[in-house]
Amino acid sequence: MQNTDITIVGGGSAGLTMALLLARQQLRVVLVEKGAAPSLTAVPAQTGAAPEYQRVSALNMASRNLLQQLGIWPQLLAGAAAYTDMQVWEADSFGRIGFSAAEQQLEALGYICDNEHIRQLLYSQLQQYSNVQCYFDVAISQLKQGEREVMLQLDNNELILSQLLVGADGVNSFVRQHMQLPLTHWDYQHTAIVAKIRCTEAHQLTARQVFLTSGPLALLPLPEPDLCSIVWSAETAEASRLMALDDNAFNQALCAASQAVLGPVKLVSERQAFGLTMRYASSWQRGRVVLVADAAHSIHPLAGQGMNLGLMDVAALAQLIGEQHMAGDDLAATPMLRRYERWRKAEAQSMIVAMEAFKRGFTAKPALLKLLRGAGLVAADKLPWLKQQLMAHALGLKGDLPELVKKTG
């Protein structure tokens, strides 16, 4: 039997970030993950190899600040693409808007990072802390909580007792389901196709997104000047059709959909498809158990904010736990957990509403709505104050931010 302060279920970026934040506060932490550990022998920063970029995330400035504080940003940046410009337009319309880092007096608008590279660097950093123990390739056989502690039994018969359990175990969260925390969800009726492509023309560190009638297509720059990651979110029937095409036919369809903005393109990876569902837990905590990141909410990827939203959950909860720890109070005190829930629910709800509005607004087909969308994009592009507000939200620098992400050094 092992006694610890906090148990984290889930070894993705959110869970590993949580573990690292708590380790820095001298708390005893156990992390449990049903999958394999990130490979430390294949960390690109140590081997000189490039990340695979099979799944990528767009990190905003708030997430950058957090990862800077955790000490992994220089290595992560070495394998990331900092995009300095963004172009958004609607197919078959005059509507378009552009954003530039120079306009914001910033070095970049965001960073395209490999998801597994983030995990590798976080896990590597955790090796410095003797107060963290990680269990990978294990499943949970029992989860029970009492008045003063949570008990976790693993399938290797290990027993773990802790004051607080954090569910960071993703969209199909075992913790959320076991605790019977109610979930609101709806099918976006979209499937996201992700892949890497080689372009004829250089991407010029510009992130591009075109809104098609069947859904948005994002072209995200990678470190090589002619290499991009695509996220093509299409209505499910259209996505199935696209996945059934051979590579040459898909290349042609992609070039046409992107209006050849980067010239003829060629797949350089396998295509992967993921169904998109909005999930939102109406309660994020029960007793000594609390949810963060995708275990609590998931959103449409059209604005690339899913990873950022989850990392801000983690930073907020770690901040409040730290305050409890410094005061010598219960790490799972109900008032603190409810404060966290109110804080982050407000941010998640705002993002869910915004993503649904974008999705519905840009897939509505009537001609009048199409005209209004185009006029709206052009108007926003011409109004500096409105662009400033839009960019502040996209950069993650607006709203009720955790203290740690406000720091830049």
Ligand SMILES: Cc1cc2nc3c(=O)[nH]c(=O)nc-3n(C[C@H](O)[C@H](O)[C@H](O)COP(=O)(O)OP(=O)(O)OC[C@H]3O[C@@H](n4cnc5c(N)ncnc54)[C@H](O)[C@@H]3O)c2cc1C
The other form holds:
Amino acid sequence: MQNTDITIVGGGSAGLTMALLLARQQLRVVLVEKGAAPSLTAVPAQTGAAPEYQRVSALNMASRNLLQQLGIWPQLLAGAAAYTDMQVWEADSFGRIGFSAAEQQLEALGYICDNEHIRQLLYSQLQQYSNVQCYFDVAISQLKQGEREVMLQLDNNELILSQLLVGADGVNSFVRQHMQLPLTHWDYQHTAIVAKIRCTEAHQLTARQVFLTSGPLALLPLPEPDLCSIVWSAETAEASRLMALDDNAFNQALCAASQAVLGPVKLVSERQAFGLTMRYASSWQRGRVVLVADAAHSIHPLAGQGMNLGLMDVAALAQLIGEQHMAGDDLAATPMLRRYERWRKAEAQSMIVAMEAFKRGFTAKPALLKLLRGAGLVAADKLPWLKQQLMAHALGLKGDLPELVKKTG
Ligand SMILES: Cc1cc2nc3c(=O)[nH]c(=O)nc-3n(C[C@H](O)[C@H](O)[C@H](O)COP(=O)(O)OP(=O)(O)OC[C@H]3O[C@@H](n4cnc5c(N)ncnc54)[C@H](O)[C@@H]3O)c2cc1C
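Having seen the form predicted on its own, the form predicted in complex with this ligand:
In what comes next, the whole complex appears, and the chain from above leads the way.
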């Protein structure tokens, strides 16, 4: 039997970041992950090899600040693409808007990072803390909570008692289901196809997104000048058709959908498909159990904000836990967990609403709506104040930020 302060279920970006934030505050942490440990021998930042870019995320400035504070940013940046421009347009219309880092006096608008590289660097950083113990390749056989502690039993017979359990176990969270935390969800009726492509023309560190009537297609620049990651979200029947095409036919369909903005393109990876569902837990905490990141909410990837949102959850929760710890108070005190829930729910809700407005707005087909959309984009493109507001939201530097994220050095 092991006594610890906090147990974290899930070793994705959220769970590992949470572990690191708590470890730095001298708390005793146990992290439990059902999958394999991130490789420490093949960390691109250390071997000099490029990451695989099988799954990537566009991280914003707020996430960059957090990862900087955690000491992994320089290494992550070495394998990331810092994009300086963004172009968004609507197919078959005159609607178009562009953003540039130079216009905002910034070094970049965001960073395309490899998801596994993020995990590897976080896990590698965790190695220096003897107050963190990680269990990989294990399943949970029991989760029970009492008045003073939470008990987690693993299938390797390990028994872990802690003051607080954090569910960071992703969209199908076992913790959320086991605790019967109610979930609101709806199917976006979109499937996202993710792949890596080579383009004929250089991407020039520009992130591009074209809104087709069947859904958005994003072309995200990677560090090599002709390499991009795509996230092509389409109505599910259309996505199944695209997945069934052979590589040549898919390349042609992709080139046509992107309006050949980067010339003819060629797949250089397998295609992966992800069904997209909006999920929002209406309660994020019960007793000594609390949810973070995708376990609490998941959104459409069209604005690339899911991981950013999750990282801010863990920074906020770790800050409040730290305050309890300093004061010698219960690490699972209900007022503190409710404060966290109120704080982060507000951010998650506004993101869910924005994603829904974008998705509905851009897939609505009537001609008048199309005209208004086009006119709206062109008008927004010409209004510096409005563009600045839109940009500030995308950079993640608006709203009630956790203290650590406000630090830029
Ligand atoms: C197509 C697509 C594109 C995206 N692009 C972006 C983007 O550009 N920018 C962005 O910010 N976000 C993006 N996202 C969202 C982002 O990928 C997620 O928000 C983020 O990865 C969630 O991290 P997490 O740690 O909460 O969950 P996960 O990464 O899912 O990690 C959860 C972990 O918990 C483990 N686990 C699950 N169940 C158990 C259990 N019972 N016991 C133990 N462990 C368990 C899993 O094995 C996993 O390792 C995108 C999402 C999709 C689908």
